[in-house]
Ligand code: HEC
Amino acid sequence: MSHQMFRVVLAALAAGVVLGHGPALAADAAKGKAAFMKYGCWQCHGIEGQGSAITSAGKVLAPDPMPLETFVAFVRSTDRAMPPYSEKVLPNEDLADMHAYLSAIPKPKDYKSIPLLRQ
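How would this chain look by itself, in the form predicted alone?
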């Protein structure tokens, strides 16, 4: 493959990633946690996406968040208590990182595995 052809193929792949076609963006859970804090998501959804016990506005997001495509679509077009966030305000890369962060949060232990709670 010529150098020019390689650059064309590389540019096409990059365009596909940026436009949401082709391979998924590489997401980073550490960056996702920082973005979750930066954009104030934690204020309604809790620091670990556990939701709010005080208001019904902060839904549970983790563990096992909705699929990334659904997550992005909801954040972009919600008409519920949460305002929609455009890509100008909240870039797709940050959303992918936040999804990685929420996906990395472990499920809580089964209460039966905690001796004190079995008594």
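Numbering follows the first chain given and starts at 1. For clarity, a rigid core is taken as the largest C-alpha set superposing within 1.5 Å between two forms. Keep in mind the model is a prediction, meaning the values are calculated, not measured. What changes on going to the form predicted in complex with the named molecule:
Provide the structure of the form predicted in complex with the named molecule, given the form predicted alone shown above.
The following holds one chain only.
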């Protein structure tokens, strides 16, 4: 957990810096999951950000999400297969929380260690 906490703090710092909020608020992974659901990110990306060959064009959000700055920039400016979310509908704090949530998702096992996938 300490590793995750560390990442959450980093994310929060990034949020503060990038989004110009002054002192960074601690981003919250639990709130981030709720926001990920509320704004419909789960619909195309899967609840754990695992993605789908179809609905997220194979893009995977977690584990190891892109840096917060890039993440935010993408969500605001996407104009292709993903609909954009403006700051009006999706506040920066929620995005930082979501990023914290995605950062907290553990790495998957090596597929070779999963018998059903090894065969």
